[in-house]
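Here you get one chain, nothing else, as C-alpha cells; it is the form predicted on its own.
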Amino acid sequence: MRSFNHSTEILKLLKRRKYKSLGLVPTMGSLHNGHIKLIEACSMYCDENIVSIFVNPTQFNNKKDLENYPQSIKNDIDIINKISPNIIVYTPKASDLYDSPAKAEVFDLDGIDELIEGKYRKGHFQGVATIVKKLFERFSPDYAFFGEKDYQQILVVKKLIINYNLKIKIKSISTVREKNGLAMSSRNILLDKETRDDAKIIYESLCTAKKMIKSKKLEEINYFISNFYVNKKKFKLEYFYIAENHSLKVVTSLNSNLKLRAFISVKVKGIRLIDNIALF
C-alpha cells in the first residue's frame, strides 16, 4: 500500500484501475476503532477505497486546539494497511488543497451549521463543508462514510450534497464506544487514564436522559443534566440539548411523534468531548 501527498497521483492511479464503486473515508488521522469501523464498512461496500488523512485548518476556530490535535501518520498508515493493502491513502499538505493562506468557503447550509455545536465553534462547519467539497470534487466518490458521533457533521454534508446536486451517497455508522461507554475520539488520547475512565459519566448521563424521557418533562431532564455536572470537579458541562433528529431545532416540549436526539459537550481538563444519542 502506498500513501499519496498529491491528488493528481491518485487520479492517475484510478484511471488505470477498473472498479464499480469508489468509497471515501475523510479523516483527520490519529485513527481509532471508530475510524477502523468506517474504513472496514467502506471496504466491504466499495471495490475501490480512499482514506484521507488531513488535519483541516479551516474547521478550527481555536489555534491552540489545532496545534494540539494529535497526529500519528505512520501509525495510521500501518492501521489502514492491516485492514487492506489495497486502500489508497491520501495524506496531503495544505498546499494540495488550499491556496495560501487556507480559507473556508461560505456556504448556505440553511442555518444547520449555526445550531448546537455551531453555536460554540463559530465557522467550524463552514470549514468542514469546505474540505469535504474539495475532496468530493477531487475524487468524485460514489459513497462517503461518516460516523454518528459527529451527527451534526453528517447533516451538514448531506445539505452540501443537495445544494450542489452531487451524485454522492452518504453512509453512516453508529458511534463506536470504549468499554466504559465513552464515545471514541482522537482527542481521548489527550486524557490521562483516570480521567479517561471517569469520562464514562458523559454517556451515562445521556442514557439516564433517555430513560427519563419516558416519564419526565423536558424541564426536569434539562435540570437533571445541568445539576448532574455541578458537583463533578473535573467536568464542565458546556451544553446539553434535545433536538429534532433532522432539523436539529431544539425542542421546547417533548413529542413522541418526533424523532429526537440528545447532544452534549463536556470539557474535561481543557479537552472538549462531544456525544449524542437517539432518544425516540
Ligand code: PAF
Second form
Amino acid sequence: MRSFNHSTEILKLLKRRKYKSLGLVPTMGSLHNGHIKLIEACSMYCDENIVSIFVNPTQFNNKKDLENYPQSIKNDIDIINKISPNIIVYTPKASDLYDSPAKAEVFDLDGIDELIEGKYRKGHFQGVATIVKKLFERFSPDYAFFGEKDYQQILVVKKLIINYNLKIKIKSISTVREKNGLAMSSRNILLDKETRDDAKIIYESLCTAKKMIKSKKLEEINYFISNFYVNKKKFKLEYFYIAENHSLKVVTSLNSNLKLRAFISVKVKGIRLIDNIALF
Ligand code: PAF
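To test you: the structure above is the form predicted on its own. What is the structure of the form predicted together with the named molecule?
Let's see the whole complex now, leading with the same chain.
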C-alpha cells in the first residue's frame, strides 16, 4: 500500500507507470461501505486509482462541525488496502493544497450551490468546488467517483466541470444504506447505537413521501413530512424539498412529466444527516 502526503510524490509515481485511465475518489476519510462501493467501482473502471483522504476546512461553515468530524486514517488505509494494495492513497496536510489560512475560491456555479443544502450551509459548495478543482488539477484524473447521498454535490461538480472546461468525467454511484435503510454517512458513527437505529425513520419518511406522490398533492406531502417529525424528540427536521432532478428547482406543484427528487435534512441529537431519493 502506498500512501503519500505530497501530491508531487504521486505525480512522480504516475509518470513511471503506464496506465490507460486514472480514477479519483475524493473522500474526507472515516470510510464506510458507501466509500467502499465508490473505490471498488473506481478500481473496476480505471487501471490506476487514487483515493484522497482530506477533511477539507473550506467546506465547513461551522467550526464545531469541522472539529467533530470523525477521523480514522489508519483504519481507512487498512480498508483501502483490502480493496487493492495497488490503490494510491493521498493523505495531504492542508499545506499541500492550500496557502495559509485556507480559503475557498469563488466559482460561478450558476446558483446551483445556493439552493437546498446551500441555503443551510452558506459557502459549503464553494468549499467543495475549491478542493475538488484542486484535486482535479493536481492529478488530472480521467474519471472521478461520487456518491448520490450527496446528490447536490454531484450537480455542483458537474457544473464546475462545464463552467471551467475541465476534462473529467463523473461517475455517480447509488446511495448505500445500512440494513435499516439509513443512508451511510461518516457522521453516523457519531450517533449512539439506539439513535442510529431510530434514524431509519429518515429514509422511511422519504419512502412514504414517494408513495404519496401517486395520489396526493404537494402540500399534503409537505404537511405529512413536517408533521411526522413534530413529536419525535431526538429529531429536528431542517428541510424537506421536492425539486427537479437536474436543476434542483424546488417545485410548487407536482407534475409527472418532470423528473423529481425529494431532499431532506434532519438533525438527530444535534448530528446533521441528509438524504434524498428519486420520485418520478
Ligand atoms: O463528499 C465528500 O466527502 C467531500 O465533500 C469531498 C467531495 C471529498 C470534498 O471534500
